[in-house]
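A single chain comes next, written as structure tokens; it is the form predicted on its own.
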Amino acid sequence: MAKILGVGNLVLDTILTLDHYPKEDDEVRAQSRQFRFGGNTANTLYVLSQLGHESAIASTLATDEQAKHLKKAIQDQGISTEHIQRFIKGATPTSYIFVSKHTGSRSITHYRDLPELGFEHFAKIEVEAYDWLHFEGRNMDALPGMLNIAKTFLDRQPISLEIEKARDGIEALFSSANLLLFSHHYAKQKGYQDAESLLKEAHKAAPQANLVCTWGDRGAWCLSASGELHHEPAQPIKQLVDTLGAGDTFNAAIIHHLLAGANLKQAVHQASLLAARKCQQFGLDNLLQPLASRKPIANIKHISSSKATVVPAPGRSHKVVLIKYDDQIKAYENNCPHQDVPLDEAYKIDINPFEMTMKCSVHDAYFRIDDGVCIEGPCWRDELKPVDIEIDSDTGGIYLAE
């Protein structure tokens, strides 16, 4: 297990799954709603952390109600929010993803209120307790700075740059660091139709350095600092579900077989699979583990909206409480999250029909059925966490989602 400290940006998500993207002044459903945490380095920090590293991040919060759930949420999945710096001013940043279930593609609406990481916060950071640091190639005031301080202080450890846009000087950095990750979506901003052309420029500035070039459905692309250029053909997928975070998912697996020893081709490798399991899934839990077997937990027949009905989930932490709500099947963990309880601990979930909530047993919380969130009791506006579900319309077969 390796320490890891990654520098960048900390998001709230909120994610739209909806059957297909709607067209201009278009209205449509979602099929469900969810709040998580985001952005690039939190992301990949979350990855290395079920990787078996120990991660924090050094990023900025608000100090509004968003930033209190984003900071939960971040430290429940294992990462140290120590080097936080915190600002009165601003709200904390959010990403709007719409996610088509017909494609599993993303289309992501960024806004953003709060400064970056100060230099003067991040020089207070003794990063050479770190066995390995991780930015993010933004935030070009303190960038430079903050590379500086990690190349003085740091005698061993290696230094990633993940390069996913066209910044004014970011190409002045490349020599900073010891692996470089650049995106398509800057190599096309800089005129590269293909990432080797790409990567054979950038080893000239960076001879230093290995580089890695993802491209989509086209692959990967890596080119070692001793010069050996290698193609990563993508990797097939029996059913795409959700790209969002695969990219980052991808970035964690290098650095995580990299610091185990593998070269440059064998990680990128590794990295490629890790990252098309990724796809196959809804967000970003339980990545390690096998994808769900295509076991019905429920029917659509058996499901009310005058009831809960509590199932097994194969494969997860918690059962999965279904309720019928309008013309739609919702679906939570049964847990609490007020203390970690199911809701059914003591007695059934009980259900008020006029007020469309329903009732935590042990402590009396009320949730909304809409959306999970608390309107009454001890965890107030706090959320029940959703669960993915798909259901097959010939049978009615109500399945966890994959």
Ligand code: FRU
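Rigid core (definition): largest C-alpha set, two forms, superposition within 1.5 Å. Numbering follows the first chain given and starts at 1. Bear in mind the structure is a predicted one, so any value in this text is a computation, not a measurement. What changes on going to the form predicted together with this ligand:
Here Ala177 does not count as shifted, since its C-alpha moves by less than 2 Å between these two forms after the core is aligned.
Once both forms are overlaid on the rigid core, the distance between the two CA positions of Ile329 between these two forms is 2 angstroms or more.
With a cut-off of 2 Å and the rigid core superposed, Tyr366 has a Cα displacement that reaches or exceeds the cut-off between these two forms.
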Contents of the next structure:
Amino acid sequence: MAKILGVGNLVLDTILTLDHYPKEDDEVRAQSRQFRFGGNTANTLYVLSQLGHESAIASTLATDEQAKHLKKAIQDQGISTEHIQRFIKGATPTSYIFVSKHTGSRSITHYRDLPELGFEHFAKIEVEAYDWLHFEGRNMDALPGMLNIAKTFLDRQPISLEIEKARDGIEALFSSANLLLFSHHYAKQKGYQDAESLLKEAHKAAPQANLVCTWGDRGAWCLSASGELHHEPAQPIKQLVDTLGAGDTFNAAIIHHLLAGANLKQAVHQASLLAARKCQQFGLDNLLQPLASRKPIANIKHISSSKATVVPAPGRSHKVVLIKYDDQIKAYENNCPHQDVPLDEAYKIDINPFEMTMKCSVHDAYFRIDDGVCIEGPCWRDELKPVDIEIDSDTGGIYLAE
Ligand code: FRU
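How about the form predicted together with this ligand, since we already have the form predicted on its own?
First the chain shown before, then all remaining chains and molecules of the complex.
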């Protein structure tokens, strides 16, 4: 177990899960809304806590009501808040996030007017007490000074720097870190067509550092300080559920495995596995709890597109209807919104493979399999309630999401 200090943002995420992204000027209804703490560093530290490390966040916090909840939420996950700097000016930074159930991808709209961490505040932290320092590549006013202090006072502790976006002057900081974690957004913003060219260029500016660049479903590339280049293909993903925080998870896993003595290539491989697991569940909770220790409600090999499979769902008030649609498994509560009766109350649920609908056996309401919306029948426009599921990519087990 190591002591890790993360310097970056703490944000309130409001996450709306939608079937599809709305078009501009459209009006849609979200299927669920969740409030969570977020921010790249906070997310990375949360995963590091789950991996058994003692972590602390150096970030700013407002004094509003939301800030109180945020502080408690991260403390509840074992992240120390002793290095937080409070500001009366400004409100809790917020991100409004759409997660599309159709694609699993997310769109983030971020708003902040809270000041960033001050250099003087950071300078008072006893950084020598930590085994690893992780910095978010933002806060360009104070970051050069903070890295300078860290370099001056630390002898054995590695420094990682996340480069998510292009920012003026950030390249001058490459030489201060032992590990540079690039995103493909940064690479693209800087005009690179692939990760390899970015890493080769960055290696010239930071020959002392291990370099990593993730590139979505193309996988990740790494270039060690000794010049060894490696491509790690993306892990197969059975059902993309939620990519929010996948990059932050990846970064945490790299730090964890390097601390445990892995080489860069091994660390990147392990990080890809954990990031893939993250993409197949909502949020970051229980990331390490193997699905195998839970009980599956079904297995994908028994689910077809021509038949609705109804299975018991322990802990829920209705059974679950499972059906294959394109490459996905759709899951809905077995409850017709018309009269709150099971869809298979009178007879089995009929599937129309041409219209891609399923029919309630009681009063013939037709629901689109894709999004559960009733397109014909007594509850026209009402919707079946979707059920969040996770799929184990090794075994095909289908689990209720936690
Ligand atoms: C995900 C995330 C969110 C946060 C946003 C900040 O990587 O950290 O939790 O709201 O990005 O840009």
